[in-house]
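Read the single chain below, which is given as structure tokens and is the form predicted alone.
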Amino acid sequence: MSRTIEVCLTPALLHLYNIENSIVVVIDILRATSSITYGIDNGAEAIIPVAHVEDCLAYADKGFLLAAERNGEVVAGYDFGNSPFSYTKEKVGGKTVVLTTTNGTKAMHMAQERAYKVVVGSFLNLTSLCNYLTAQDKNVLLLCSGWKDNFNLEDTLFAGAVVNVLRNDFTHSDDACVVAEDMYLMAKDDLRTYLHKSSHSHRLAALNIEEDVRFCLKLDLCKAIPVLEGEKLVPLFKS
């Protein structure tokens, strides 16, 4: 039986899709699957993504970097949020990172509810996640985080990008493939301009945080795939 691969556009229709023999790839390019995807390749111990920002102090006592991000911004009183420039070797080689973020965190634990396996997909590791991807024997769906449960260009556009890369080794099986493939086959030789027309990309112009942004839409950077193990995020392949 030949593999399907297909896109969720937002968790809010998470509920639709039977994943229980699925790689779920979550995707939440802006910012929260991009740093964590940098901080694993850059050597960090481990991500424990947490639904809400008071979850986080569980941690506290632990010697744990404590990251929380709302709306863009990080929370008070934190280590720092989600951007990528937080997550280098110097401040996260060696440690591990509670993370929680507006829309990313909430994703994966959701997928993690019902997925054969849950992974982090970004811009900076593409290539290693489809080759990783082309070689397992499962079915893969890829998780937008979007908005808040409402659809976002970026998720999408990384969406189709993935199955453009494996559109040879597996079967589409829904209209979403069409319209994330079509829309990055449009969007990939400038997609920094294309993300101009995105709300989310005029949410973080507002935060002055435009080299985030530039940064997330990298490409193969990071060789890491950071996979949900319990509840941490750690490398897939082990160094």
Given for the second form:
Number of protein chains: 2
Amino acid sequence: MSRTIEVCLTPALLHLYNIENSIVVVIDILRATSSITYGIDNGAEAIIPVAHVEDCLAYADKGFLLAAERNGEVVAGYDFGNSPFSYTKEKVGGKTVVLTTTNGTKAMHMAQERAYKVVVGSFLNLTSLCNYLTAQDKNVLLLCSGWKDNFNLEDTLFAGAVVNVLRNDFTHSDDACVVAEDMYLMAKDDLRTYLHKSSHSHRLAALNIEEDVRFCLKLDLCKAIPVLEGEKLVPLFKS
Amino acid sequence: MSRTIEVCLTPALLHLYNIENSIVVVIDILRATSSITYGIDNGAEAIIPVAHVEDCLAYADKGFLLAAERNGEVVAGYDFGNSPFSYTKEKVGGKTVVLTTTNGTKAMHMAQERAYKVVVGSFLNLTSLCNYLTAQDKNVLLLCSGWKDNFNLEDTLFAGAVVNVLRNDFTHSDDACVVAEDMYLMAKDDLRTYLHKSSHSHRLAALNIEEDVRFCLKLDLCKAIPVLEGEKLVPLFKS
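Could the form predicted in complex with another copy of the chain be given as well, to go with the form predicted alone?
Every chain and every other molecule in the complex is listed next, the one we just looked at coming first.
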């Protein structure tokens, strides 16, 4: 068993990892990769992640849905924000969505420069994702998007969940794997309560999106695995 | 209470922290900051941390003790290596030691560029260090030296021990504080066993320095707090 699994705690540490032969799983639990998973699972044709609200404008006349929020409010003139509840079949089925997310976009673009493949993970597709990773003959890097380049709790917890599922099928030796898995095992019976300790949770509480947070912690609502192809996230397996 | 305590998980993330008004505690448990604490406590006049064995040579004709090892062996021509057992009263009392340590030196020098003050922490001086930090009117940043710029377990565990002691006297809101403290609380009853999970522990096991590791995990053997003044670590309080 020579495949390795590693956890990169923030994009600022990605340069330390050799990912040329790795599938990189980008993680931005609150809320980008959760909304992306849900949207792709609900039949969105593609989701294009961009870093800034202004970047959406380049797509304004292409008939795409534009998603952007500032301070928890949908930006005027845009179709919706980052809540996973906006990514339903009714709203995104057959559509392409341009989604604004600073931390997640940065992580995806950095990974894309070197990785064998870049996919998206969230609690919503945990089992499906792990089944896929187990079936490949590749190393895995779990890339936490973090918050402004620094460590965050919710992305690390999800990385720990994946490590816990895959621990027997991969070699793992880095300390970030150890800490992520142990944090997950400590928190898994009540992720929501544990996340009350996190800084991002406080920021989100101020935005009044408790329902979003609870949704993003649900396990295995989705089977889809979004994969980055060029600038677009599309379903890894076409249904 | 407006003082903050934060944990920086690796020197590669230090640029994310505002430390101009902070006391930075540099942590390199296995074994640099443990040996430095023990050496200063045992009456070393000063300890000069350098990053590379070659850097020691600049001090060769000054009558200093030179400490360097490669692959667990004292480098030929040097006085001793990095084992804390080399830093006894008999060996270092009244002497200046030049100590080679890549990760710790980098962390100290980076912090020194901006911090209010740079001190050294280890399990050996935990209580003394915490008493000192509590008595100052400064923010505290716990800087884990890590391993080659990446996260490591043993430095994070010690950061968590400090957070746990200081939690009521400081404001802490960053997620790294949460994870460090929770890891420490999980591991504290048997730090040695927990560290068997760490990557550095495996590296050290190969070097056959189990006694060093056990020594570096002892609590409160020392009262000294080394502080960085120019290029030298000296006792914060002269006895």
